[in-house]
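Starting off, we have a lone chain in the form predicted on its own, written out as structure tokens.
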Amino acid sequence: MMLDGTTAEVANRSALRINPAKTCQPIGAMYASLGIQGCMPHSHGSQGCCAYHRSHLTRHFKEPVMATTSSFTEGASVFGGMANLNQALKNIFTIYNPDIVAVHTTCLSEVIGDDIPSIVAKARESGAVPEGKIVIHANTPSFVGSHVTGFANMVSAMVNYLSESTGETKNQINVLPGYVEPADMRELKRLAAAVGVDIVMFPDTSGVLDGPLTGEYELFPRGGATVEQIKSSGDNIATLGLGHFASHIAAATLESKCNVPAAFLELPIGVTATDRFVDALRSYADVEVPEAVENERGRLVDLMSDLHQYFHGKRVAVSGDPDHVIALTQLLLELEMKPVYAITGSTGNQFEKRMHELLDGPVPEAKIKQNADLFELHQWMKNEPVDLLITNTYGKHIARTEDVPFVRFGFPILDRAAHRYYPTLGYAGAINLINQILNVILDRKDRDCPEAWYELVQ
């Protein structure tokens, strides 16, 4: 078994990571990028880094991702990448005409010193960038931070390129939503559209990366934030940033730039979560939470108590990005499980306050630690068991070395396929969310439980 290897004796590494709990910025750059209509992520680097990227979120959301790439060689890793630049934007409006390019840099462009800015001002004098197209563009280097880092930079450049003020205040609520799936971000905007509330959301890849096959290929799905929806973000009557990490750079920029106040929350995951989300639309629009949504909390609620035999006590590893772990450890709270690891790759302070402010009273014991790996969660677990892990696919080898039930959370998820389509933010994303917990959890009990305990129902 791959790692049957893995000892229990930890030592301290200051510089390795072993099996990282993260992955590179240009990856969530890209993911953003496709969360505007009409728009073409760009990778201003080699194609072998392009091609990752794509590939990676290619099996994660199982559809084709679209991404140009300047095509570094020798010769602009030693003079620069300026001439790639300018001749891409030049063959992409030329073959693809898209209505807007999101350049993203990569470690090597980075490294170099391109100015993109200047890069694309010069582009657009030598007629590179037609008249009416946009070009924005995130610095989102690999050798810091993480993919969400690099979804976060390029919100934040949606908001410092595109983002306007006309002094009319349009009555709609700018939601950022965080680095979350489609199905997550169509939830958003039923939960929102049930309260009787208008947002604005970007991105949003709801309908770019779980489109319906019609049978013919759209080379930019109808999906997406229009650019006119971001530009009237400015004059919107607040904004939501769901996420510390990957939203509320964002948020406070809008904020700054266009006055329009901001409201920090987390995802929305579980009950109080989701109740602080329906309760900052309900008074930013000044409108009464209607029946409907109230019976689908009630629904949660009820699903909860139901089985909460199942839940109370179980030990629990959980590793992802930081907005996930800090809300997925909300909602194992609220099932009176015991959150006893909890890892991000992630690099950031928020996150250990966080976690420490939720898990210092109800499980002391826990163990919280950022810029962290896998392989030191898989020792911890080898010196002190849990019950169930829940991580993205990365978690599987450990699941099986150590015979440990496991659900597949967050991102990537590669060796499964309809995740894209089941929402696990709000109330309804809940549910699912507690529907897979209490699976696998059950499962092992039919596998495990003497033969004269084996029941119909356990």
Given for the second form:
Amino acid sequence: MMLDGTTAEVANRSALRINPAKTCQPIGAMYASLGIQGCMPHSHGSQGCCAYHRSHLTRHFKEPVMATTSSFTEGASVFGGMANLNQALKNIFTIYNPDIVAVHTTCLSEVIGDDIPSIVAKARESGAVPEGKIVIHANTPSFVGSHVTGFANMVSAMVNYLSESTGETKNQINVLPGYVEPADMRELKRLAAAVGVDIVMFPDTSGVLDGPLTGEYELFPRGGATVEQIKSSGDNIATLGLGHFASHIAAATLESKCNVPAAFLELPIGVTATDRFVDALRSYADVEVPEAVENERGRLVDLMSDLHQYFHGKRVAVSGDPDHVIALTQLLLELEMKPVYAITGSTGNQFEKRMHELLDGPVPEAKIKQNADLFELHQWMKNEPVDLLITNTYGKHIARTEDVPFVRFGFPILDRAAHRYYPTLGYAGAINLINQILNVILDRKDRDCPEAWYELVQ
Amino acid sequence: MLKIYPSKTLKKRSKQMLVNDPSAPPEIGANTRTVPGIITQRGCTYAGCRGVVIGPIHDILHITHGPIGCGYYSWLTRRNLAQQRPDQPINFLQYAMSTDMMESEIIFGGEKKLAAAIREAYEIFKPKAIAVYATCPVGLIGDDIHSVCREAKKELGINVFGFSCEGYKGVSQSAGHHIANNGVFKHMVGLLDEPDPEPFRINVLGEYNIGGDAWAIDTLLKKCGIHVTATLSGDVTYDQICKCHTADLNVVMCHRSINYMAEMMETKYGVPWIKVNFIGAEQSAKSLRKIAAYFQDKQLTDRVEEVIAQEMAELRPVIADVKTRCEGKTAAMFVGGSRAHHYQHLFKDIGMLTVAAGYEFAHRDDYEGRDVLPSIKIDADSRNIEELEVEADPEKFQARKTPEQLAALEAGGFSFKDYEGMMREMRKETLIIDDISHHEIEKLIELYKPDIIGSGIKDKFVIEKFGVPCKQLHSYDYGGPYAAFTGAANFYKEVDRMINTKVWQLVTPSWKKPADPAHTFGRGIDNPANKAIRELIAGQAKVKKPAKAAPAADAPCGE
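Following the display of the form predicted on its own, present the structure of the form predicted in complex with the partner chain.
The next block holds the full complex; its first chain is the one shown before.
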């Protein structure tokens, strides 16, 4: 039997992580870097990290994921990675000719303490970095935080290195989308356009990690935020940082560096959170929300009113990135579901604090935990079962073992493909998520009900 | 292909690329460092050790000592399948265990946390054995995982052993295979002396049960009356490995990942080894005959011939059918340390030609054959991987054949401990590329436009964006088994589908293809809709609404 070493008895663990609900910083940094047009992500460390991150991102997106590595061997680990990075930069610019290289560190280069800015400065002197080409960097030690931290650090690096303030305000709003899918980024752009607001969004992996099949491969697809756009972020009216964990540092940095006021929002998942996003856009840009957007919202609410009988009171277990879980919980509450277990593998007190605010009233029995793992979540489920499990692909074994309806959500999803086209953000995203939840619940009802109760109409 | 490289890189890469001559394989630059900044297929030593060789042992518990990433990425991603045995309480493959090292452990050392993690794991799961893997930072900060394991072994009374497989060691995952072999040999092989009761006992080495390959091989061997004591390490249990030294013969599938083990078992226990290949029909038959020849048993030989005849009778119609659509097509393969060789036979079975191939992490002997072993230079990167001093075990060594028997077998053309390498079995003038880079794959597609490429997940979607199907040969995507005769049928059908699927014809829209009479819109030159479109194509007019006349019924682009 699957996972049959998992028993209901919850033992206290202080040292052993079992079936983690997070991974390491560099993969998040690599993903963020892919959201800059013409950017080569570069992993400064031994080549296995780069290989693992590329493989995992590829499996999730089913798309080419390009990145280079400093290919440390023992020598570099002892003497430092300067020679490797210098040689790497020369090769990268000569062979692949990107506009920009985004370097992130790994455990290895962090432990030996390589100073990336000074190595890059020397590489520039030696001619390894051609005139006009940009190199940015983020420190992403794997023994601190999680993949979400790595993402946040790289977005922050974009601001640090690129955002400029010319003193002239542009009639645009910055949107930092958080660690979300290309489809979500596309959806945010669509929604902003529908509201009638010009936005600059970075990173933007739409058009990069959901490219068309045309018979021609492009190493640097035409999607992504351009360096020019990111530069202009310092002149824009305001910044909407979506998701505390993924976007807070960058938005705050942009505020202190270029004096662009930062507004912090949760990811727009569900009606209320999307309303907040739309309202923020409307207020900063001083526009009226058009009827088309109100209609879109109205259709979502209509769908929810048609379906609440299927959702009301259902017990749900949720695991994922902290921003995802916080936002998703709000949608579940709007559906009158009961998120009884909510965990994240990442650390950060903000998660537990916010989740308690959300759940203490409507679901007082809810168990909330940061720095947790799927093993523990599974043990809770063994003690008191749930009606639905929502997490990434790594939850599928638990779902099968406990025979629980399962919705894949978050990162990574390794065993399905179309998720890259369906947003979960915005009103349209909520319709998609609700549809997925409804389908697994009704499929289970149809499967399990006695034959006499097997009905055509639902 | 090389023109674009800076001079230093060019010099290095040019040694790793050559034109084949099967009669006298030229020397290739293999198992050398990857050039920093090159988009490479390679992974690391940890991946080779934990991910490839030891990970598939499913009734022991694997703990990655390090930050969370390494343990996370090696969690179920290699598709090693395993069937739980009735006497096995837990299948550990679905568990990823890590010490999830934090900054404080990096600063103050992680030994205490590792010791606690082992204890916690034991308390919860009570496994037979625990394997611990060191990742990059562990090596740097100097945690002594081996002493932690020794202490834990004493305290818990189960087998606990460590692998110093830090990612930065060596030049690729290959170093990890060597470290894994050493560890398995030191800590498991030889612990159980009771041989299985069946006759004709063999171990299948270098077979990891990706997509069920080991099961297909097992089933085939069982039909012939040959017993598998252990497969290293696809769907294998701890006990099977502990007693694998009691087998009569080792057969080696993936030479690169496990030849060390074959050598060491021969020296210490007297188990001879031969190279086999169960990928492809002809190769499977050849390998069965070779095993039967070793045992020199008339009944076995007859049984093997019967099985081959049966299997081929079933396979022939499949080959004949698939050939009608695949014959004459071309393939290229850049993968692993054996698959780029073995899979050429499957393509050959259905009339396809391999135009280029190369390994991701092989050494010169995998290309040129084991006779070059004495001439391989030991460099700093290979010197830092431990070489075990192995001697014949005074009690357990047992020569499986008398010198006379060996001489007779060899006189009959039988070769022990031999691998001729990939190049000798490839056509003259095909292209060999070691550790191919992204740029070279792009160029290769431009120059050769193969009908299919076998590669790994990182290249797969790059290749397919060009409209060329790509079969992952490390983990087989979703497919398999491809080994033995039954697996071969799966592979032929898979390749047929991949090459001939309609989707590749849909890549280019009709308006980007030369005009096709079938796509003529409207019903004649005078039709206004038709005329507007023609003008548009000829660039004579901007988009204009056609005159009032209704567009023809079959015109998909009316107003």
